[in-house]
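Taking the form predicted on its own, here's one chain by itself in C-alpha cells.
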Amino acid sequence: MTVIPSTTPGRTPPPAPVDPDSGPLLDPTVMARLDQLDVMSRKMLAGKLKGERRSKRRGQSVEFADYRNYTIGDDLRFIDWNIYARLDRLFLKLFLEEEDLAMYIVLDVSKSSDYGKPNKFRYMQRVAAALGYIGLVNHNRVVLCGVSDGLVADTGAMRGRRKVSQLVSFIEKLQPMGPSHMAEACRRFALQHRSKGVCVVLSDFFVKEGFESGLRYVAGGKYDLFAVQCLAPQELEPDLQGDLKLRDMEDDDLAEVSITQPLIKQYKANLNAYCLSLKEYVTRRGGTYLFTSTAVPFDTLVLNYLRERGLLG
C-alpha cells in the first residue's frame, strides 16, 4: 500500500530540514544578516591602518575630541576661528583617529574536533567563516589560523569584502589532523602575530596536556580573548551502555570500560567540572568564555548568543 501525504490546497509545504553538516559555509541569507554586525572589543586597541573604529590617538576623523593651544608649526586649517574671534586666542581643534581592528580566529583542526552529529569541526568552520566575514566587510584585519599539534595553517592578514571568497575557500580546505598540542600552537601563534587585537579561539578544548599552558599565551595582555568551546550532543549526553572498548581519536589509546548509569553520571560531573575550570581560567585573565552545543543552529549562536556576550554588536 502506498501512503499519499495529504496537502492543503493553496498552502506551500514546509521546506525539508537542512543537514547542518553539508551545504555551503555561508549562504546569501545568512550573509545579509551578518552585514548588520561588527566585531566589538572591550579594549581600546591600537590599529595599523586607518579604519572605521575610534582610537585613543588624535587624528583626522570628523569626530571632535578636544582643544589645545596653538603652537608654531601646527596646521592652520584646524584653528578654531570662532574661538579666536571671541577670545583673541588661537586654539587648535583635535579629532579622534579612526583605525582598523585586528581580528584573530584560531580554529582547532585536531582530530578530536571531527566528531558528533552535527559535526563539531563543520560547526566551528561555519562559525569561523561567519566571524571572518563580519570582520572583512567592516574593514578589519582578519587572520585565521588552524591549529592542532602546532600552527598548521595561516591566512595572513586579510582586509575588505573582496577577500571573503578567499577566506571561505581557505576554511573549506582545512581538514582535521593530528593531536591537540595547544601550548605549542598558541605559542607559535603569539610569536607570529604580535599586534593587539580580538582573538577568538574555537575548540572543544579537549587537550590531554591541559588548556592552561596554551591559553596563557593568548589570555590577557595584547589580546581581547573570547574562548568558544563547542561540544557535540553525544558528548554531553552519551548514549552508551555495556562492555565497550573505547579508542582515543587523536593518539589511538584504548580503554576497556563497562558503561553503567553511575559511570555516565560520574562522566557528566567530570565534564561539567572541566568546563567550569576552563571558564574560571579564562574569566580570571580578563577573557570571555562561551559554551555551545553543536545542536544549537550556528546562525543562532552568531546572531544572538555572541551578540549577547559582547563579541558582536
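Rigid core here is just the name for the largest C-alpha set that superposes within 1.5 Å across the two forms. Being a predicted model, the structure only gives us computed values, none of them experimental. Numbering follows the first chain given and starts at 1. First, how it differs from the form predicted together with the partner chain.
For Asp88, a C-alpha deviation of 2 angstroms or more is recorded between the two forms after rigid-core alignment.
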The other form holds:
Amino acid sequence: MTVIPSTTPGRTPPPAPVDPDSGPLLDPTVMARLDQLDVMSRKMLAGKLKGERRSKRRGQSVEFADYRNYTIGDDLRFIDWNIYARLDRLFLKLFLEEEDLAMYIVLDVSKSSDYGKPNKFRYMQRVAAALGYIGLVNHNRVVLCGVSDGLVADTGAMRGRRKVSQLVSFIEKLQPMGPSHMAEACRRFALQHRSKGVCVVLSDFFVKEGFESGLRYVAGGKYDLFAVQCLAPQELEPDLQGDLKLRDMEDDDLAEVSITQPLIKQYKANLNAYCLSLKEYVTRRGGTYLFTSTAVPFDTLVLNYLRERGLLG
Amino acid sequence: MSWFPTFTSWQAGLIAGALVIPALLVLYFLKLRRKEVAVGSTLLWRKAIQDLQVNAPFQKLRRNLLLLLQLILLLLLLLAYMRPVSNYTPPPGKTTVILIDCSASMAALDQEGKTRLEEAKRQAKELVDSMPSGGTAMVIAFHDKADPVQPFTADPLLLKQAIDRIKQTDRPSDIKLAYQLADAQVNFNPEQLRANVEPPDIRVYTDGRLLNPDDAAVKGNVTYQKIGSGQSGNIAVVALSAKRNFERPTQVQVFARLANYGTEPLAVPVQLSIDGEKIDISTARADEVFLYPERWTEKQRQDWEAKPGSRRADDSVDFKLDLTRAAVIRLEHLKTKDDVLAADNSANVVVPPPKELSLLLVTDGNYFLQRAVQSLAIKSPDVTQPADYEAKKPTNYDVIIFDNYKPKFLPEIGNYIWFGVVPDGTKTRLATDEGPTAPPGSGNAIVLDDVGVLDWKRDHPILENLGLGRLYTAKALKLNVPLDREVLLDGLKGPLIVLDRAPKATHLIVAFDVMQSNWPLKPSFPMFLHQAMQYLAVGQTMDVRQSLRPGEVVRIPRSKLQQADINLKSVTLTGPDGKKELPVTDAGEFVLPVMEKVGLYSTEPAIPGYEKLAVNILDPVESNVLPSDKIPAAVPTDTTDQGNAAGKRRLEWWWWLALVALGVLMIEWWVYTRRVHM
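Alternative state: the form predicted together with the partner chain, after the form predicted on its own:
And the full complex, kicking off with our chain again.
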C-alpha cells in the first residue's frame, strides 16, 4: 500500500487549508498549474477522433511507422520515391495515426463517501474536477460518471476547454446517495463506454459485497486503470472512545463496540490488510493503485502524486 | 500451606459472591447506553470485533477500568466478609527454651519423606536463625524423660549442633519432666534474675501425642509448634498378649488388637510367626481385621454401619497354638502402604519354656502308684514315707501325692492329690454317720462298697480322652461335695473324684484307694496322673513374660546371673541397635541398659528368665499419628501469654481487607469523576 507520508500514524497531518470542504472546486491558481499537465497512458489506446496521441493505427502524422509494398489504389503521395530510385520497387511509407484519448473518471457517490473532515466526497469531487479539467484542455474525450448502487450520473463525452464549466457544474450537482454496489455500477459503465481509455476510479472502496466484483469490469482489457482510494483521517486514526453504536452511513447497519486499545489495533490491522489486498488486486491486473488521505491537499495529490504515478505528465 | 488464612465464614461469603458479582456484571450490561456515531462503513469494525471475539467472549467488558475496580472492591469486601484468619509464629524472645519431642510418634514419615523429628529439627534451627541479637536459648530433648542437650547459650552454632545431636527413640512421650527441667534451667539463668524481665519463650516441637498433657505446667510463653499432618495413616498393633490355657497348659492363646489411625476404614491382613518362621493362619477364625478410623465419631460409625453391605469393625484377632517349648511369637500386619510409622507394625511376645516340675509321693508303698509316677518323665520324682515327710516337712514341690495318708503338716500353698483320704480344711468333706451338720472329725466315715462309674467330665483337662466306664472300686469314701466344688467323676453311689480349689491350694481328691480298684491295671491311670500334673502344676506357671516398653529398665537378680554361670564376668546384649558387652559387677543388681528401640533383645550367655526380651510400643498414644491441636501445657495464670490451640498467634485479616477496599473505592471515585470531566 502506498501510504502518503503525511498520514502516517503518529505524525501530525499538515495544516489543512482553511476549510477544505468549502470554496470552489477549481480556483484560477490551480487551473493555471493544471494547464501544464496532460493525461498520460501507459497503453497505446485507440481513440475515435484525430487527436494528439499516437495510435497503434497507421494514419496520417509525422511519426514514421513502417513500410509496406505498394498495392494498386494506394495514395501515391505516400510512396517513398527515394527507395524506388535505389531499388526500383514501390514501397509505401506508413505513419502512426494520432488520435484523441478517452478519459473516464468514475466517482464514488455512495453515502459512505460523505464522511470525514476534510470530507471525502468533496475531496474526490475536487480531484475529479482537476482531472477532468486536464483532460478537457488537452482535447481528450472526458467522461465523468457517478456511481453508487448503480450508474447514477454520466456526463457523456466532453472535449475542449469550453466544456470545463459544464463539467464543474455537473460535479457540483452530484450528491452522496445510496449504498455502494460497485459491481452493478461498473458493469453498466463498461457496457456504456466501450472505447479504450484511461479510467480513474475515485472511491473509498468500502464495498461490503467486495471490491473485486466491480473492479474486474474496469481492470485490464481496454482500460488503463488508476484506482485512487481516498480515506478520511478519522478512518485511518479513529478518534472514537467509550461504548458506541456505530451506524453505517450507507445501510444504517449498527455495530456495537466498546473502544479499547486492542480493538483499535485490530481495526488498523484490518484496514491495512484491506488496502493491501486492493492494491494487489489492482496491480495484478495491470492497474495502478494510489492511496490518499483527505488530509493531503488535493492539488498536492494531483500535481505531485498523480504525476509520479504516471497518470499525468 | 500454613501462611494461607482460613476463612471462618466462607460459605456465607461464597453465597454472597454468587449473588452479587453476577448482579454487578448484569448491571453493567444493562447500564451500557451506547452513543450512536455515524461512520463511513462498519465493514472493518465488524471484522475487528469478530477477530477479537474469537479469543475474548467478554470483549464488551474488556478494559473497563470502572468495572474492574468495582469487581476488585466487591471481591475485597466479600473476602473481608468471609473473615479470613491466619496463624503466625511470633519471633523468639530474649530467652527461649526449645523443647524437641523425640518419642516414637516423631518417627512418622509424613513430612514429605522426612520424619517428624527431622522436620522439628529443621524448624528449631530456623528459630535459632531468627533469634534476636543477644538472645539466649537452650535445647531440651524429651520423651518419657528429659535431656538437656544444650544449656543456655547465645551461640547459634552450639544450639544447632545440639539440635542435630538429638536422636530418634521409640519411647513414649511425657512432657511433664521436660517442663520441670525447663523451669529449673530458666531459674538458673542469670538473665531471668533481673527485674521486669519477660518470661521465657517455651517453644515445643511435638506432634502433641503426649501422656497426661493436662498435668504438665511451665512458666513462660508456651508456643506449640505442631509437627505432622492430619491426613497421615498408621495401622498399629496396640495390644498383644499370649498365655497358656489354664486348663490346657500346652495350648497358647494369642490375642492382639490393632488400631487404625488413618482416615478411611481398612481391611488389614495380619501375619503370625514363631521364632521367625511364618505360620499359616488362613484357617484361623480370622487372618485379617477390619478397622474403623480411630478418629471417627460415634455418629460416623453409626452412619457407616447403617449403609447396606458395609463391613463391621473387627479390631482384634486371637489364635490358639500348641506350644510345648520356649518360643518368640511375633504378630505383624501387612498393610504397610501409606503407613507412616513402622515401629508399631509388629510386636513380639516371649513364651518361656515349660517349667521343670517337682513331684513328691507320700506312701507306705504302692507299687502301681510308684510306677505311674516314674512314667511321668519328671526329672526328679521323689517318693517318701509318711514319717519322713513329717520329719522333713518339704515345701518346694509343685505337686504332692498322698496315698492313704492324711499328713499333720501341709504346706499352705501347693497342689495336692489325695488317694483314699480327704484332707482337712477343704470344703469337700467326708460323709459321716453323724450327718452333714456334724463337726469335722466327729462320727465314723461312711464307706461305700462296690462302686462303679456313673459318668465323668470328659471335656475336663484332667479326664480328657480317658475311658473310665469300666472303673470299679471295692470300697470308696462317701464325700459331701458343696455346689461350688467340681465333681469330675461320679460313681454309682457317690462322687469318686473331686477338684477342690482353695485360694492358695488345689486339691484333687480321689475317694478310693487305687489298690482297692481295678484302675491301676488300666491305661487311663497313668494318663490321669500325667494330665493331673499338667493341670495342677504346669498351668499356673506357664504365663508368658510381659513385654517391655521402650526405655524400660530391666533389673536382673544376682541369683539368676549365678544360675547362668557362677563366674559370669560379662553379658552380651544383642538387639535391634547392635551388640553391647556389659561387665558384671561383683555385688548388687545387674541392670541392663535402656533399650530405646523396639524389637527382640537377647542375652548371651542366656540368663534364666531373661534369655529373650521383647520390647514393643503397644501404646495407642504414640501410635496415634493425628497431631493434637491442644497445647500441651496448663500454664499458670501469672504468665503473660498463653498462645492459642495451634501454638501460634491469631491474625484477623478482615479489617486489612476493608482498608484496602476503602483505598480501591477512592481510586474508583477518582476515575469516575475524571471520566465525568473528560
